[in-house]
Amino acid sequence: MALMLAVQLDKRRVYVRDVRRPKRPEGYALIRLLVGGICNTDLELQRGYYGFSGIPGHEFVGEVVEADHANLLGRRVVGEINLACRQCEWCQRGLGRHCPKRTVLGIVRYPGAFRELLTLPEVNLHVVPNSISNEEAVFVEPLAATCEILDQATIPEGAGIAVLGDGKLGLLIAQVLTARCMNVHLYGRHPNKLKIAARAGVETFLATKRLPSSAYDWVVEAAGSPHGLSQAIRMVRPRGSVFMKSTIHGTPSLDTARVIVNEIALIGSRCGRFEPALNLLRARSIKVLDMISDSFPLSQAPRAFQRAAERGILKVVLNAG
């Protein structure tokens, strides 16, 4: 029986163990992990989000070792994380990300990417251009989630937009919106993180005092804290829009009266298309390498998760080698 190394989350504990090498179903590719990225969702899964137990990981770049289509063999790929049924009404409308029967890589009923070998449907895969390094490509999934904002609303060029939170996702959002010629104000609590955004041309503000009230038509909440949504709602003007990006274990407090009286639109925003993300990386419009705080081999995943949870740390990556 062929075994391989995999990361396991169980009862808030992170450990590594040997598991069976996965079998490749028809229409799927077998992928060797090159680099995986630990994100806030993985940390929330460790804390109990979704009652998760299993192999985590959904940000990855890998090399195809087996596939039905020969043109994929040996290619570096990234993969969309939702495995849809491709038959239901939602899938027929091109909304497989909302398929009621879907599984989700490393999150919902499908083992994740933090293992030496993984499988995904070939239709989920996107070939990584040679000009994009593994360390850059591991940001494609969160960068696609960032670009989803632009698919959900028509935000005018030059519009003032606040981004709340200077974590990994907040930094990506601020850079993407700035690259699209919007007047972005990034609010955060970590000067070293804000400097990364400032180098990319983003106007930054240290959120140590009371945040502005009713100051923006558009606000993106990416604070990753239970209070972030309430803060974002206070910052938006009447009839403005708040994009909700944080996934938090637990139930955040919400001032529904303010939302109703001010007719504020709350827009849940999750996964996005990979093509815009790859295009941004190919064009060098987004700086991501400054966001990598540390790197660990897959065998040291417990240390990597511990490091990723430290205050002030951005992206921690796992390397298969």
Contents of the next structure:
There are 2 protein chains.
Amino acid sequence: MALMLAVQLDKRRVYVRDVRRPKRPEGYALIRLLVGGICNTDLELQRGYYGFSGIPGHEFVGEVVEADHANLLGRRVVGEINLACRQCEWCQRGLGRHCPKRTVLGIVRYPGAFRELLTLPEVNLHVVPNSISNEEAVFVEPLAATCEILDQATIPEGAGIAVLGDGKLGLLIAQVLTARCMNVHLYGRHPNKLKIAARAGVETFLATKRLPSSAYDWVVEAAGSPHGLSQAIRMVRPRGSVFMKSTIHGTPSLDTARVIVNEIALIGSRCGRFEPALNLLRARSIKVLDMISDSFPLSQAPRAFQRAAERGILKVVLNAG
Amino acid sequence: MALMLAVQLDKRRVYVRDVRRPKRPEGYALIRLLVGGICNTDLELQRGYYGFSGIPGHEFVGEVVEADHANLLGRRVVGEINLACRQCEWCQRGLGRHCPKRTVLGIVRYPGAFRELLTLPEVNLHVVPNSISNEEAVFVEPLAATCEILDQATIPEGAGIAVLGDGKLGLLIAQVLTARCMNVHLYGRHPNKLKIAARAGVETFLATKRLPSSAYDWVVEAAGSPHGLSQAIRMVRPRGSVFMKSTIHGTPSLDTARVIVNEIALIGSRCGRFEPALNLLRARSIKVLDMISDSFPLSQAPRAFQRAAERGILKVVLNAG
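Following the display of the form predicted alone, present the structure of the form predicted in complex with another copy of the chain.
Below is the entire complex, every chain and molecule, led by the chain shown above.
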């Protein structure tokens, strides 16, 4: 029996173990993991979000080792994380990301990418151009989630937009919106993280006690804390929009009266299309390598998870090369 | 010294007392109250919302007794409740309802309509056509707030839309959206209230424990309870919109993860333009008289407030004729 290494998350504990190699169903590719990225969602899963138990991981770049389509063989790929039914109304509308029957790689009823070999439907895969390194490609999934904002609303060029949070997602969002010629103000608590955005041309602000009130028509909440949304609601102007990006475990309480009186729109925003993300990386419009704080071999995933949860740490990647 | 009767709300207690007749500033009309309507917001003010203390009342119809513009004299009028600066960016954009310097009739730093004589800027006034009775005209303000939904989003004709709550606002919303050819499902807990909507052609449902999940692209939350918004978030389909209409005292907690994963838009919705509301009443497109549960003279305002807070009661009006 062929065994391989996989990361396991059980009852909030992360460990590695040997599991059987997955069988490749028809229409699926078998993919050898090259690099995986630990996302805040993985850390939230560890805190009990979704009551998750299994193999985590949804940010990855890998090499196709078996596939129906021969032109995929040997290619480096990234993969969309929603496995949709491809039959329902959502799938027909090209919104398999909302298919009610979907499973989600490493999040909902589908074993994740943090294992030596994984399977995904070939339709989920995107070939990575040679000019994009493995360490860059691992950012395609969170970058796609960032670009989703641009698919959800028409934000005018030059618009003032506040991004709350200088974590991984906040830094990506600030960079992408700046690349799209918006006037971004990034608010964060970590001078070293803000520096990364500043180097990319983003105007940054150390978030002190008092953030500006009713100051922006557009606010992106990526603080990753229960208070982030309340802050965003205070910062947005009447009739403005707040994009909600932080999936956190729990049910934060909200000043709904302010939302109503000021007629604010709160817009949930999740996964996005991979194409714009690959285009941004290919065009070198944004820099992601600065955001890698540390790197571990797959076998040291428990240490990597621990490291990723430390204060001040950005992206931690797992190498399975 | 000329005195007149006014309702007073202090430390959650409602009483009537004699106060001085208000002086009419330039640009303002002096208006004799004919009928006032008690709104849920008034009851929330009594519960401590906004830390209100003063003369409440913002739904009214009255007769102009003094004004700069002679053509207003003796006319029946309703009045927009936001007193805006008319200078700022919001006011220039015709959105004085969001003027940051505004006061609000009977809600924010401006004495309300529940007094024998009140003043309001003449620009706030709309003359009531003769075909609309006083008892109907008192519904113009909440009707305008209902119509605001139609100004905030383009809901296609025939769209399925759930309205949560069979209180005053829910009944108005269900009727207006039905009049605009939408396929409305009204969910409420009171068979007698649902009947009013059913008579106006609305499809009604007694809200039992289990409401349909992910079933509507559009949901209007008008339940007036902290749980209403959570229910609306469960009922709306991915990528759908929830209009938030219930201003309640407190900060309800929210399943933000569901909002994000399903990419739901939560849209705060408050006051609206008066013109569409007057047009609906003039065209007899909706029925409001069914919704008047009781009527008291202004001098019996404490009893009227008590009555308005009783379970099963809809609009209670104050007569000062």
